[in-house]
Structures are given as C-alpha cells and as structure tokens.
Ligand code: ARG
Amino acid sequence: MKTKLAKIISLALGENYSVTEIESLIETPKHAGLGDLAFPCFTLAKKYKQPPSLIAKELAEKIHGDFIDEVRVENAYINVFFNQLQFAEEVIKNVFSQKEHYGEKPKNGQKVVLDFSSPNIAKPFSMGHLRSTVIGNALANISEKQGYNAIRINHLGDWGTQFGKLIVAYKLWGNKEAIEQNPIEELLKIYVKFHEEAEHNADLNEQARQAFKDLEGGNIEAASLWEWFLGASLKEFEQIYKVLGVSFDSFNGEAFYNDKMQSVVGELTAKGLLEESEGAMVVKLDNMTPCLITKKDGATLYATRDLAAAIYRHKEYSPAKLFYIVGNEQSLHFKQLFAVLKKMGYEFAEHCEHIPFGMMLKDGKKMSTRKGKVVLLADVLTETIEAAKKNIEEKNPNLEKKDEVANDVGIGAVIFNDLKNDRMNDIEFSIEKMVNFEGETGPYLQYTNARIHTLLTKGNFALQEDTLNNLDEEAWGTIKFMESFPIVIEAAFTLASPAIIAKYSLSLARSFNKYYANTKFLTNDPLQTERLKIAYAVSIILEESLRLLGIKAPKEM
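In the form predicted on its own, what does the structure of this chain look like on its own?
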C-alpha cells in the first residue's frame, strides 16, 4: 500500500521524484488518529522553495484512489486513511492464495553460502554455540524465502594447536574406556586439566605444539587419535542438530583445507603481497593490523585456512553472497580476511559479509570451555522440554501427543529466546526466562497459533471464498500487520537480522489477541465466517514466521 501511495504522489509531482524516493519518505504515524500512512513535505519545500504546509495543501488535492478513504492535511503532513474493507480484502486474498508462500520472492537462480555453527570437535556443544547455529539457520531460511538457494556450511573447528593439547592430555591422563563411554564429557575433563596444569608447567604447551606439528606432518598415532576425537564429536553434534531441526550441506572443517593452503601462500607470494615481519609472513593492510599468514616455524593460521576456504567456496558455488555467522570478537579477523582477498584481486570479496553477534553470558561473564565454565545445550533443552511438559499437564492434561508438543514448545522456547534479541546484544543465560510461557516468548506465539486452530475447529471453519464482506474496527491493526509481512522478510534479509521477524510475530500475535479479547468470534451468523477468515490468515503468517526462525508450530497445546 505504501508503494501504491508513492506512485500516486510521484505521478502528481511529475518527473521530479521517483516512486522509490517518495516511498522512502512515507511514514507510518504513531497514532491511528493521524492516518494509516503520512507523507511529510519538508524535503519538497527545499526543491520548490515554498512553505511545506502550502505544498502539503496543494498536493493533497491531487491524492485520490480507490483504496483511499480520506486525505487530511496537518501542517506539513499529508495524512492518508485507507478504505479499510477494500484494503483488508486485498490482504486476505493475497494470504489465502499464497498461503505459506505469502511474502516469498520467485527463485532468482543465485546462491547464498552461509558459514555457521562451526563448533570445535572434542568439546561439548554448549550454550555458547547456540547463537551462531540458530541465527545462521534462520538466515538460511530467510534467504530461501527471498528466492536464493541457501548452501549451509558447518566449518568445523577440527584443526589447530588445541588438538596438540588434547593429544598430550590424553597420553597423560586419558582413560580409553571412560572416553569410549562418554567421549565429549571425558575429553572435556582432560582438556580442562591440561590448562590447569599448564599454568604451573610451561613445558606442557611446548609438548602440545610439538604434538600438533606431528599431526600436521602425518604422524600415524596423532592422526589416529584426531580421527577418533572427530568421529565421537560428530556423533554427538548430529544428535543436537537433529533436536534443533538444523541441517547442513557440508561439514568441511578446517582440516579440509590443509592441502589447499600452500597454493594460497604461493599465490600471495607470486602477487608480491607477502612480507616478512619478525620471522613470520604477513600481508600489510591499510589502516589495519597486518594479517598474519604463517608463523616463524612456517605453521599456518586461521587466516590462511579462511582464505583457502573463501576461494574454494567461490569456485565451488559462485555465490551471490557469502555470510560468516561468527561472534563479534572475530570482527577484526574478517575485516583482514576480506581486505586480503581484495588485495589478491578477488572481486567476490565485495559479496562476503561477516554477520557478528554478541556473547551468551553466564553471571555476566563469557562461557569458557578451557576453564570448564560451560552450560551444555543438551541439558538446557532437556530442562525446557520438561518445563513444557509440566505446563501442558497443568493446562491441558488430555492433550494428545503431549511429548511431541512439549518437545516443540521447549526447543522453540530456547531458539526464540535467542532470536528475539538484536544479534549484536549480549544475552545473559537464564533458564527462567526461556521457560516463561507468557510475554515475549516462543511459547506465547505457539499458544496464540494453537488457540486460533481451536477456534477454527469449534467454528467448523472451511475456506470457501477469499472475499471479505465485513471488517470489525478492532481487526484493522491486525490487517495492517499482515500486509507488512513481505516487507518484514525483506528487511530481515537485508539487515541479516532474524530479530526483525521475531519482533514482528510478537506484534502480530499481540494485535490479534487484543482483537480476540474484544470480539466474540463464535456467533453462528455470517460475521463468524468473516472473523474466522482473519484468524486463519493470522495463523498462516504466524506459522510461517516461526518456520523461518526454525521453530515448529503445534496445532494444539
């Protein structure tokens, strides 16, 4: 509707302003009494050299259309009121005809590669890994909704000096039988013990460096241990991903690029970009710390592997965009990475984007695996699912498939608790907030949707026609929210922010619940069908919003 109004205003102004320029100026008033949309004339005053109030008065006389009910001038503002029934009928028709595809753009034949989750092997999947996993999964879903083919990559942390530490720790304190029974738990114990002992014994770190060098050199014993650690980790990770409903197209981690790094070093050398700095090799960058490519001993680093990975992904997938969903603390690393790619002459660097996010905190501090201060995601999911079961037993003890619904609600609570926040904000870990089934929570959205389905069942609703013959005044706010869904998805993709959809879905649910609280739906007259049509349309959009966020929507709760 904003575009329609922009076209009318642009036509009235002639060739001076494009539809896009006008649309960017149109505002949504804070109060319903000021109209559905408002156009401020301050910008026009600069061009026409007339008072904005005079321009508003003259321009308002040229604004008319079938969907416009009234135009009012308030000083420099042109306030437009829509024909609510006609507007609502168009929205309802669009939602009913497209259903779950409402707001979806046609396939564009382009790919978006998303690098996300990326846990370190031989370490537990903690709450610290949740953010990258659920933000990345949601962005992949949103990318597909925008017409792209999403390529989901789990760049496992399966290489580096930490594996030298783990190999040393296993040889010193490892119990093979215990590790085979509880691999991740036992490996974490000896990893933590290594760091505790290394504080008093500096020789341990040197042993770890040598162990990793042996691994890089193809030492059979070291390679065998590494493969064991990898297999045990993947088995546990896959269980977590299955619970979360997250899948990947590739699990190629850092080790996959071992045989691809030397060609990157060779290319940097051939292009005259490598320089020696205190025995190490670096690429100097403008207004930035030099990017370290190899250490004094010739060992490669994260930057070397990420350069190899970026070049490989460009050749393998030719993506329109390459998203790295990695914590905010790695911002400098990615600035360096993209800057080096540009220096190497790779134009695709312009399409690489770091999607940073804040930390998951516990008692105000970052969770640390090496210090053992970690909350396991599996434990949190178990607890939230149990809380959901308890809630269902209290409110709806006769519900069928209680366990399935409790799973959907408990897992959804954890995911939504993360995604409703602006991704740049740190999140304080709190089980109590996650399992709160009222307020700004996933269960609140799921319950609103389930309530609508109960309403539709009680009202024997069957969609026979998509026309709307009546509109309650209380429904107007809900209709406007539904109309904006396609714009919300586009904004979430452009800004790489699933929180936009999460906050939108809360606003839509609150608006509908307010309408429901003030209106009797089941009246056994023609008005019942009209109201249920709106409820059904809200359900379609709520379910699709939740799906985009990676959350299931039970029909009963």
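The shown structure was predicted, so the numbers you read here are calculated from the model rather than taken from an experiment. Numbering follows the first chain given and starts at 1. C-alpha atoms forming the largest set that superposes within 1.5 Å between two forms make up the rigid core. First, how it differs from the form predicted together with arginine.
- Core-superposed comparison between the two forms: CA of residue 195 displaced by 2 Å or more.
- Remark: with the core as the superposition reference, the CA shift of residue 171 between the two forms reaches 2 Å or more.
- Once both forms are fitted on their core, a CA shift of 2 Å or more is seen for residue 51 between the two forms.
What would the structure be for the form predicted together with arginine, given that what you showed me was the form predicted on its own?
We keep it simple here and write out only the one chain, dropping partners and molecules.
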C-alpha cells in the first residue's frame, strides 16, 4: 500500500525522490478517520524552501490513481483514502491465487545454514535448548519462505572433557541396565556424583583428563562407551523433536570435527596467529579475551571445534548466511569465533551471525538443570498437553480426535509463548496462561482459525470466483493486515525475529474477530459468500503464519 502511494508521489515529483525515499516518509495515521496513509510535507518544504502547507496543497492535486478514492490536505499533511473495495479485491485475488504461497519469494539459489537446538549428550535437554530449537526452526521456515534453501544443523555437544569424566564415572558407579532404561537421567546422576567426589579426590580429575585423551586418541574402549552414550541420548532427543515437529539436515556435532582439528591448528600456526600462553595455545584478539585453541595437554576446546565447523560449513555449503541460534550467555564465544575467522582471512566471517536469546523463567527464576534437580522437558510438554486437553473437554467435549488436537494445541502453546516475545527478552513459562484460548496465545490463533473453518462448513462455502463484490466497513482493517503479510515476513527475516510474525498473526486474528463479532455472516444471501471469502482468506494467512512459526493448525477444535 505504501509502495503504491510512494510510486505515485515520486512520479508527481518528477522522480526527484526515489520511491524508497518517499516510502520512508509515509505514515500510518493514528485514526482511520484521517485516512489510510498520510504524507507529511516537511522534508520537501525544506528542500524547496516553501511552506509545507503550500507544498501539500500543490502536490495533493497530482495524487490520483486507481486505488485512491480521496485526497485531503490538512496543513502540512496529505491524507489519502483508498478505494476500499477495489483495494480489497486485489488483496483477496492475490491470496486466493497463491494460497499458502502468498508472501513467498521465488527461489534465489542461495543457502542459509542454521545451527540450532544443539543439546549436549548425556545431559538433559534444557529450556535454553528448547528456545534455540523453536526459534531456529521458525527462522529456517522463514528463510525458505524468503527464497533461500535452509540447511538445519544440530551441532550436538558430543565432545569435550566432560566425556572423560563420564567414562570414569561410569566405570566406577555405572549401572548398565539402569542407563539403558533411562539414559539421560542416569548418566546425569553419575556425572553429578563425579563432581561431588572430585571435590575431595583430585585424582579423579586427572583420570578424567586421561580418559578424554584416550577418547581423542581413538582408544577402542573409550570410543565404544562414548558411542553408547551418544546413541542413547539421541534416542531421547529424537522423541522431543518428534513431539515438536522439528527435523534436521545434519546431526554433525562437535565430535564430527575431531579429525578436522589438526588442520585448523596447522592453518592458525602457518598464518602466525597462534601464541603460547601459560602452556596453552591462544589467538590474541583486539579488545577481547584471547581465544583458547588448545590446552596445555594439547586437548582441543569448544572454540576449536566451532572454528573447524565454520570452515567446514563454508566449504561444504558456501552459504549466503551462517546463523547460530544460541543463548546470549555465549555472546563472547561467538564474538571471538568470528574475530578469529576474520584474522584468518575468511571473508565469510561477515556472513556469520550469532542470534542470541534470553532465559526461560518460572515464577521469575531461571528454569535450569541445577545439581541433580532437573526440570525434564518431556514432563513439561506432557503437562502442557494435559492442560490443553482439559480446555478442549470444557469447550468442545464431542470433538473427534481429541488427543491429536490436544497435542497440537499444547505444543502450539509452548512454541507461541516463546516466539511472541522479542527473543532477547526473558520469558515466563506459565502453562495456565499459555494454553488460554482467549489470551495472546497460540491456542487463541488456532481457535480463531478452527472457528473460521466451522463457519465455512456451515455456510457451505466453496471458492468459485476470486472477485470481491462487497466489503463491509468493519472488514477494512483486516484487509489492510492481509495486504501487509509479505512485508511482515521480509521484516521477520531481516531482523531474524519470528516475534514479528507472531505479533502480526495476533493482530490479524484480533481484527478479524472484531469484524466477526459485529457482523452476521450466515445470512443466506449473496453477501454471505462475500464475507466468507474474507474469512477464508484470513484462515489461509493464519495457517501459513502458524506453519512458519512451527505450529499446527487443526481445522476443528
């Protein structure tokens, strides 16, 4: 809408101003009574050294076009009213001809690599990993909608000194059967015990260091234990991904880079970037803590593996962008990583981006895996699904496929609760609030959409023509929201912010529900079809918004 008007104004000004320049000046008036868009003439007044009201008056006369109904001058402002029916018809035509592809950009042949979720094996899947999973998955969907090819990578935390500790702990206290039954919980138990014991038995740490060296050196016993830990953990993680409906193109975790580390260290040496510091090898950086590359005993670190991973991904995929969706407590790590890549002369460092996020809180406190006391994600999800089921029992006890719907609603609630907030904010995890059908929730959107489908069925709606012959005054706001869907997706991609789509879909649903509350839809006359066309278009966009966020949209609720 803004672009259309900007084109007309730019033309009227003899193209002295580009469409983008003009577009950035156009405002949306606070009240609908002031028009659909307003153009303030202060900037032009300065340039042409004339009073803004005079400019407004002269320019207004040159503003006309198919979609414009009326142009009013109010002091320095030109207020423009669109021809609502004509405008709405074009929007509806676009939505119906493209359906779920509305707002999509053509394939651009470029790749975006997204490193997300990335839990640590033999440890519980934390709330932080849940956030990364949900945000990363949405960003991958949004990237695809923008024409990119998304590569979803799960950079498993499956390597590091902690596996030396785990191997020692297993040999001392491990119970094979118990671990097979309940891998992550049991492995965590012996890992915690290791730390308690190590406090008064320093020798344990020495043993662990040796065990990890053995593992890195390819010792068969250590390797087979590690493989067992990995397999058992992955089985548990995969259940979570299945529930959340998330998939990956690669599970190449830290261990995958084990045999690629020497060449990175070699390259750093050859480029003269490696320096010794208290026996360890580091890369010094400007205004930043040095990046630790190898320890005294030659063992590699998290950062070394990330360096190898970044270079590998660059060579393997040549992506246009490399996103790392990881909590903001790792900001320094990524700054160091990108700085080292830059020092190595890799220009792709410019295309690497850390996409940080805040914490998940319960009753104002961090939900975390403190010593032995674990909030198990699987339990939390089960609880949410139960709460959703209770709501459904109350609202619609005769619903078929109740369990399936409760699943979609419970999980949708968790995902939306996360994504509706700007990702840097900490978010509160309140099951009651997030499954509420009337709040700013996923279930509210799902419910709005399901209600539209019921309405379409009741009204025997079948799409026959994509014209629009009537537009109720109350539907105008909804039409304007629908028109802006493509630029909303673009903004969500540019700012790496699924929240933009989440907030947008709330606004769209609210505006439609307001229209619906004030209008009788099922009137058995030609107007019924016109209204149902709008309802149907809204459902197409709501479903697509939910899909982008990673949320299912049941047709009945």
